[in-house]
Amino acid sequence: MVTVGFIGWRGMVGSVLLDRMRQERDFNGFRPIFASTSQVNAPGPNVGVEVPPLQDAFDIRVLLKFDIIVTCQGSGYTKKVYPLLKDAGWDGYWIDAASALRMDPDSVIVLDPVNRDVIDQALSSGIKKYIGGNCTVSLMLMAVSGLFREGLVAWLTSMTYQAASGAGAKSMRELVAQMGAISSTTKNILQDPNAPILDLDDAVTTAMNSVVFPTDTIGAPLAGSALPWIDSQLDSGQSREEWKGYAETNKILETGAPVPVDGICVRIGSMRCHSQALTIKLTRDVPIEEIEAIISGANDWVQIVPNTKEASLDRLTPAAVTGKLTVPIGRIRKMTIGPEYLTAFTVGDQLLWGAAEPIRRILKLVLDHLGG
């Protein structure tokens, strides 16, 4: 029987994939076995078949046990194991949701609703690194991979707008914790009805430059603000979250001519869903019924919302989309700047289709290969 090794799964992406697995009854067929950087020894997770204690996640004896590995731990784990892990003459399947490997000659950048064809040929060649995409490119890929897939695509750009769970875990936490710094200055004023509005703006404004406003993991007030700068700089004036755009959108394609594809990664204060409002040029003028049909037949999560105020709050907005599978996608428009531009709106959950889904998926791709 197939032997798969869990590391990271106590972590905000891993606790997600679990909780997936569970629901899909997906730990069957093989025989899992989780390991643990910081608990050897402990119980393992409840996942609805016995498990063995926690087994050493740095220990490369153990893990050359493992026909599979699935790793949602970080790049930091990644870089430090998987060399040494391969000079021991392991040959195993990686499957990484961290991004150390994912622009590697020899990995694969999962996201099989968009790209089954390249991850079919991959398995059948004898690719063995299978890493989870960037989230907002993967998100986006989601929303508008047919209109690629038909050729329709000369460039795009995505202004984004990013959850605090793209941080991580410590920066949802302290996103709340600066709305909950911001709720307790203006109690008071918010309280009186008759209180100036400026004075409520002048309160919120002195709390959130206040020295102990709570900024130590996102690095500034976040809460009733926005931040034009995800992840480092580069040389050529982008962020890396922006180089990752055109790096990966063409990866994951497998384009043969690079399509263009950048804009400005910005945070806001959304706990866990991506928002995107894309400007797409075409390649030809077509019109808007079959933009729309091409983009709703290119999988089965993506979801058109009608271009009405009435939909647009209702179904295109990170409250309505926490938590959920569906992708959609509104405000879909030729632009007054000429009939072969479009612009849409789209969301998704970054943690499910930007993060764990495609781990899970191909997982259970790669056990179909082995006949697991």
Ligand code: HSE
Contents of the next structure:
Amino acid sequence: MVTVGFIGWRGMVGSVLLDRMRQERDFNGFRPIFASTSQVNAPGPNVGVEVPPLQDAFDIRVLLKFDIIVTCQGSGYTKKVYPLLKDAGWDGYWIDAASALRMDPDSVIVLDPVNRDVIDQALSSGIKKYIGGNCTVSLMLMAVSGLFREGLVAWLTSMTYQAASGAGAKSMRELVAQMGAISSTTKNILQDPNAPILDLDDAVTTAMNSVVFPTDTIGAPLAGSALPWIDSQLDSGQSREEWKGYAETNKILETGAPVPVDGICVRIGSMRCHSQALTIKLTRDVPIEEIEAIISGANDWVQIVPNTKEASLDRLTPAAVTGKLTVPIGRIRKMTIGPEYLTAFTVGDQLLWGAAEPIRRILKLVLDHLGG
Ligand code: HSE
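Given the form predicted alone, corresponding form predicted in complex with ligand HSE:
Shown next: the complete complex, the earlier chain at its head.
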């Protein structure tokens, strides 16, 4: 029986992965072994089948026994362990939610509803590195891959509204702490309906800029604000997050001639849903009805939201989409700039299709491949 080692399953993405695997009753047909970087020998998690005590995730002799390794531990772990494991002669399947190996020539970025053909080809040609994509890119492609497949995208810009979860669990906690700090300093003013609005505004601004406002993790006030920089700075003037839009989209789709993709990535105060405002230059003028049919036919999760105020506010917001596997896309219309310019707005759960779900599904595909 195939042995699958899980590493980093207690963190945020790993926890969502395990939840999804339990929900889908995925823990069958293979032997799961859980490894830890900190709690060796502690009991393993409850996954509905018996599992041995936690193994040492840094012990190469342990890792050598795994046919498949699924890691949500992060790029630091991957960079440290993967080369040692390969040097020790390991020839198993490496499935990774982190970005470290994403752009390696012998890795595939997995998003099977979008690039199942690329994955199938890779499995049959012996590729063994399957890496989850950047959340923003994966969610954008879940929404509009149909248009790419039809050759309708001349170029695309994505202006993002990214959730705190993308920066990690500590950022989510700090965002809520920031909300709490604002709430507690404004409580008295809010209780008085006749209090001048500028007093309320002043209290919020003072709280946000005070030295005790919690910003240790995020580095700036996010609650009540927006942060137009995500990840490191590149010489091109892009942030690394923006660079990934082009690099990963074209790698996932294996586009022969790369499609230009760029935009500005912004952190906002939502918890775990990324939103994106897209501008797409079409390669030709296509009627909206046809565009919507192409978008909605691309996979089982994308959902068109009618371009009305009511539907948009009801179904096209982080509050409405959190915890759901569906990827709604709405505000679809031709721009007044011209008939080949399309705009749309899409929202997706950053921890599901943006992180854990492609990993859960590639594990099944690899297991099927080995079983077959
Ligand atoms: N880099 C993303 C973000 C999350 O900061 O929101 C992971 O893809």
